[in-house]
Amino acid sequence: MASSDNSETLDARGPTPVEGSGLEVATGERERVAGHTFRAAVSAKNVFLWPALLVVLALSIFPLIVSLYLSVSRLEFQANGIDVRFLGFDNYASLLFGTEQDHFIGVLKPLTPVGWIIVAVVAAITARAFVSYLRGVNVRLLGLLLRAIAGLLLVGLVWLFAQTLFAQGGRPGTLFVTLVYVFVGIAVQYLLGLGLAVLATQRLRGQRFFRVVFLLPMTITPVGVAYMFRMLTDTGKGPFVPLFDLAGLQNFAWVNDPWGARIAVMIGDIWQWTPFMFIVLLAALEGQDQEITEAALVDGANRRQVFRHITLPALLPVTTTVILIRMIEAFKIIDLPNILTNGGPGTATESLTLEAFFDWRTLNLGRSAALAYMLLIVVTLIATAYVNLVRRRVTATA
């Protein structure tokens, strides 16, 4: 029986090549096939893959590169080609204390008790963050000095804010006038867009039209929001004329005030940016898990504390990922407030893509690259403080 299973064993293994026979050599050629086909699949991979690799990097890196050049220089055209000359951090320098200052910041004046009273409340929420962190157990020196740094520049953004907003004569710049806009209306954007999902998750008659309708306003272009709402905000041959009649507004103008102006742009902002919001958190409340929601009312909870202890806990991971790529995307606001407006009255709702593309329009190209670079640095700071300081909740809520 021994000699059977043995016999059975090589069987299944197939014959052992001796050495010197035609069944090694053949073996022998097959692996050198196998060895060259392999070969030549990665061969012909890198021959397809790395050409437009190289396409991509090129197109990614080298606009960044000659943008991060003309940003430190003058570009001037001439008759005989162009000159472009060296300045340093001329162009950097005129925005945050030069010529520029006024225009980028804002003008700056003396903080009245509400401005201190905002600082010192920005300045001890940054305080108390900054101490929990050291009370930590994961306590590290790079973390520590980042921490640090993010916090000095949170506490002196909204000392600058509040010298230009809640100060006598203060005027803010477009860098405020941008945060203004991508705060304001992201807040806003979230809690309606919330609203709606929560709405239409109801077993409510006719709630797929609304679906429909509430997802038009993101299939306009901006471009297109912005001459209706132009339209719209007409108190002189507007549709909504009549009304502005009604409400003594005849002679109003939206230009003419700051903030009825800035008003006006963040509404058709909102209008346009909210249904994103919607068809995201639609999705999210659709892929709860039901079971613990009815648990908990069993159990006696209210609609109320369902939706706070259990529903908006469940959104979290996808509340942080819609508002960042919803912030990243508002920074870049130029359509509604350059149709609308013009970045007036004055320079009151110029934004930060707006201005550098105003200086790009007048050939002014070392600023507007400078210009597009604090805008990224802004939009970094702030998106890292923002991821970090979600992970955690969201880290502690998991």
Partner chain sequence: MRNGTRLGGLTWLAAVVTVATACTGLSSSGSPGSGAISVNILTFTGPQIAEPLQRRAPDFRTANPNISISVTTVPFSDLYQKILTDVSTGTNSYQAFVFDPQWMGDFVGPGYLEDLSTRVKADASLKWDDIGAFFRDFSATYQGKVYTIPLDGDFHMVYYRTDILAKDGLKPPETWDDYLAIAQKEQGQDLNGDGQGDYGSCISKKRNAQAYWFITSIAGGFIQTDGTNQGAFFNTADMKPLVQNEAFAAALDIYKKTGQFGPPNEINLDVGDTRGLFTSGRCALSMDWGDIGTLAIDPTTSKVKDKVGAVILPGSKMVLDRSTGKLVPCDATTCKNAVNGINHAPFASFGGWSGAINGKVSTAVKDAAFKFLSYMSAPEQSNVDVTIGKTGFNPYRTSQFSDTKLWVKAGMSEQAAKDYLGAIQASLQSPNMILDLRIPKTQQYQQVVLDKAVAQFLAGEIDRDTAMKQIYDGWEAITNAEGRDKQLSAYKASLGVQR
The other form holds:
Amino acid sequence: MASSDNSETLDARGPTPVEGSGLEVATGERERVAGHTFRAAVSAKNVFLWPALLVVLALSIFPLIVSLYLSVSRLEFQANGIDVRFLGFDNYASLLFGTEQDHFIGVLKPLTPVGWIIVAVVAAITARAFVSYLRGVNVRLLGLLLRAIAGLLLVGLVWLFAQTLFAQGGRPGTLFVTLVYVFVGIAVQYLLGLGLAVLATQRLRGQRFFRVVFLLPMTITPVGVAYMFRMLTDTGKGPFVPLFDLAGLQNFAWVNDPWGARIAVMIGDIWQWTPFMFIVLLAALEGQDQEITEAALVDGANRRQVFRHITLPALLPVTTTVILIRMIEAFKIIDLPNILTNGGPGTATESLTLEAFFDWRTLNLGRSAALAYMLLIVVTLIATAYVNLVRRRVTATA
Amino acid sequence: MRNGTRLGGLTWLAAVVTVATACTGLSSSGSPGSGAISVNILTFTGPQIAEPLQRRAPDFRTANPNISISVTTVPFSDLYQKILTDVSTGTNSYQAFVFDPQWMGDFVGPGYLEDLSTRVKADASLKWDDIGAFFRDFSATYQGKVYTIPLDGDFHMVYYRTDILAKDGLKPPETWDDYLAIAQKEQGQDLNGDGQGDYGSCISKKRNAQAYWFITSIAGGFIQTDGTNQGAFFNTADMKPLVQNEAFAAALDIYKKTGQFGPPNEINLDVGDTRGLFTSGRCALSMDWGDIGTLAIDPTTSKVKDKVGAVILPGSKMVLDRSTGKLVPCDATTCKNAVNGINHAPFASFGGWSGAINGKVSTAVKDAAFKFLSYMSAPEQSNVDVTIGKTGFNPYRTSQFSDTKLWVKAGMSEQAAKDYLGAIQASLQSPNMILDLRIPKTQQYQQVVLDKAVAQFLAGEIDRDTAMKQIYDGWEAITNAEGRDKQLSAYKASLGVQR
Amino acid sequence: MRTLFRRRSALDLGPVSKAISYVLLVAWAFVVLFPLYWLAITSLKQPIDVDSGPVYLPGVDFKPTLDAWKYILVDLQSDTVRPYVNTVVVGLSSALIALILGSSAAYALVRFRYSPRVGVIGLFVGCILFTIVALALSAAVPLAVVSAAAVFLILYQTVGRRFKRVLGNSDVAFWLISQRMLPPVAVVIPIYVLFQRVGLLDTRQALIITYVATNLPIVVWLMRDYFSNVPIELEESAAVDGASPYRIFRSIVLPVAVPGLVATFLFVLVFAWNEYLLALFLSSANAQTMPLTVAAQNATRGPQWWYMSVLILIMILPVIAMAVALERYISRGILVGAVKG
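Next up, the form predicted together with its partner chain. The previous block was the form predicted on its own.
Now the full complex is given, and it begins with the chain already shown.
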């Protein structure tokens, strides 16, 4: 039996039968009513789930172990194959504290007042969530401990982040550049995707055309998109050169400015992945019962109210899903910065995966794997926090 | 029922895919002619390099019916990883490679490459002695043994617009100061007649592209004075990097300063971009491999046909005193190889595409692969191929300079051919050519540490001294991790053939 | 003509909002289409036209040429067709298999309750580990230690702190999606070794298996949300009539979830169609796919924009056709109609 202590599941969500919900009762009844015996249900249960689990399992465990092992070792090529020397945590240490710190984390400088405010706000929110957990009914020692660690890591991350970005002379490393890509990218993609999905479900002519067109960017191979944007953003032979000239920017090149280059990367990312948000939300909108909406409109509600109180709540579960999926994918951003700027100017646009790729390409497999694991830790931390803080709340209200 | 038909569409799709898979699965299982020794060669996707291999394979097959050659290609940027993964895991899907001899440092040690010394000696048709001494004795050789057959000659030269320099009464640059002066003068002038200002100098500065070679090309003239085996990267006594001194500082400054007379986005241009700019007439000067010479005569890429001159890499009148790290004036003792008091050190960056044979395949296959590589390199074939732009092959044989006829036939004017070949010849015959780095983990030294520091310096993220310190520390860290003695002996082995 | 007969509904927009909607739709369509237009005209340019500054209209400010198209489609015919066929076969088969396996798993996670015991999972993982260690590497001591650590990590990710308990469906789902968190660079060499041992390198099967495994989690997560919207009353009545769970799934649940299935299919198709790094390593001569061909256009001479444009265009054509064909499945009212029966 699943526990009634939902606060302890990593991910308690709506669609799963949650105890006490109507759905759960219905499921239970169905299994009883279904008549064609308990055995049939049990076998179906296994036949439905296991093939998928086994395929994923077969291809994920081995790489997970091998790269963990590589991350604590050094690789050497010898006459009889590959020699792997155990190193301990050197690879991690050099990233966090050693020679690679300014590359991976960034150049840390004392905080400006803005930085302090940001850190304080995040710390306050985290503390509040923690306190509200303490006041709750089901407080367990292990849960408490893990929450405390997660909270401290989160605040620590923000504190480091602020030291690279909101500090005089600080410079963000690949970790924080990646976080900027992820958060800005997803926010813009979601808002654009939602807006387009709503527009594309209105009763207008030519919708089939728009829907297919809006899908297009996603269908291009990421390598191709990256080259295309390199062409488009070229300040010598790209199509926007006359516009730049008109604006008096003949001698301005976005590539020379760290933020200019990062914004270019984000624009490419947004262009390519807005369709993902768009199509999921479109399918969800199309799945909704139009009659409720129509009835509400007839009853005198305006469109904004309908959107707020009917459409949006119905979209919330799928919203949290697409955001989680996109977040996991966006952390792995590599092709755009690699091809658009090769990580330049300097290291300004380099993402974490790109840093791992550079090491990997020059056969520093140990450090590359260590970077991959750092990424895994950060994503797990953020995804777990997201699932626990946002997704559960959303599915609880829905 | 409506839903039934909707799903029907998907079912049809499934059926079609299954059938397609089955059919194509059957058709792709065809095998090459029976009884033939098949040699699978890996290189990068052309047309450059792969094109001549593929084009000449059928002719070779006619002459050698028992050998079947197939060429597999992968994207250029992933060739190194692909080869190493294949050989180090024992997969050995490829019997021969056409690759960068710089990688020998990683490949020879573990025995991935076949020693070709005896085969080369025994093969008269290869005309080994015709190959430029530098490529024969340094580029193809590692620890005194021959491992590769050169198919291409690679080194940097400086290209200039003959018409522009003549118009302004300027001479081609001999030193980097001359280079900067010309670039400054031409910056902003209209060079291609479209009424818009163009650029004095175009040198690729993109990160993770070719910048780490260009910085060495500039630094070379300051650092290496005593001939190829002196080396330009490390001190051959103790493997200390030659990057934290006045010479390297001067080179960094020059490299950055050329950016002031170049396109505003030069920091994001790779060598493909700068070539495009130069051949479309928008740059007065550029530093590049031999490719511009042949690209400039191709009407689909060029507006500067017969307006391009080439010279040996500019040098310096001040050179590094390795004991003090200071620059000292060039004189008879400090620069033995100086020409007119200027120390030139042409840089054989990359080293030129070369063929090598997998050490882990059967002798019969090795012999067959050698036969093909030797066929490709023999003058009958290569003297034609080097004049064709799209082969990507640049001259590396003495016989390829002696006769300008081939080049004129390929579309160059007599004067341009003389210019181009003269610059190549001057570079090739220089006893002070710089051998590119070829020790274990070369890629980490150059592509990661050196490239990153140079990029950060050019972008203004770090200053000159920090950049030099970063390179020095980074290189020392790799050397210490790999073992100083091992790296030092590998470095000396790569340099130490001619005495 | 249809609009003439459509009844006027409260859902129809007023003229002003209609106009605004059109402006916005057209604006975004322009944002999407302009880069593609640029690709199309670049494919008609000579190198010199690309390098000497921007030109926009073929026939007006530059002379269009089909050289690049001819080079890719005629001169390199076999080198284009082979990866093209591979891409189609690998993309479609892997997307279909992932859709079938993934949607059944998603349905299972929505409708059945799983309560795997932590102990059983631990044992299972231990077994797999043992097999891998024994098979793949002549087990070194540190490896064993690290493997144990990895097991712990897996357990930690999914199990959290519930050692004494059983897991829920949501934990299974989270474990699935967490398998996408490692970046490809970290997994590509191990997967290469895996397929090398089985002798499947450079085959389409290897690519299909890999793409199915990497795309399954996405299918499961997306389809879970769609299935949870399917009204349970339908299934219940079918079950009362004596339909087996498989039949219910096939003939009631799947048809109702068609919009979600189509959207998800398009995603996994696109992911498999466009994947680069794994394809690069798992293939050498026979199984290479199109993304490799596109990336390969950046060689020693710099990016060959004109060839690259041709390749990208011919690569997206089938996907566009597919999208056009499938778009109508994502259309209004299927779900509502079904519920009404």
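Numbering follows the first chain given and starts at 1. Remember, predicted model here, so these are calculated numbers, not experimental data. Here, rigid core means the biggest group of C-alpha atoms that superpose within 1.5 Å across both forms.
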Core-superposed C-alpha of Q202 shifting 2 Å or more between the two forms
no
Superposed on the rigid core, does the Cα of G143 end up 2 angstroms or more away between the two forms?
yes
Does superposing the core leave I279 with a CA shift of 2 Å or more between the two forms?
no
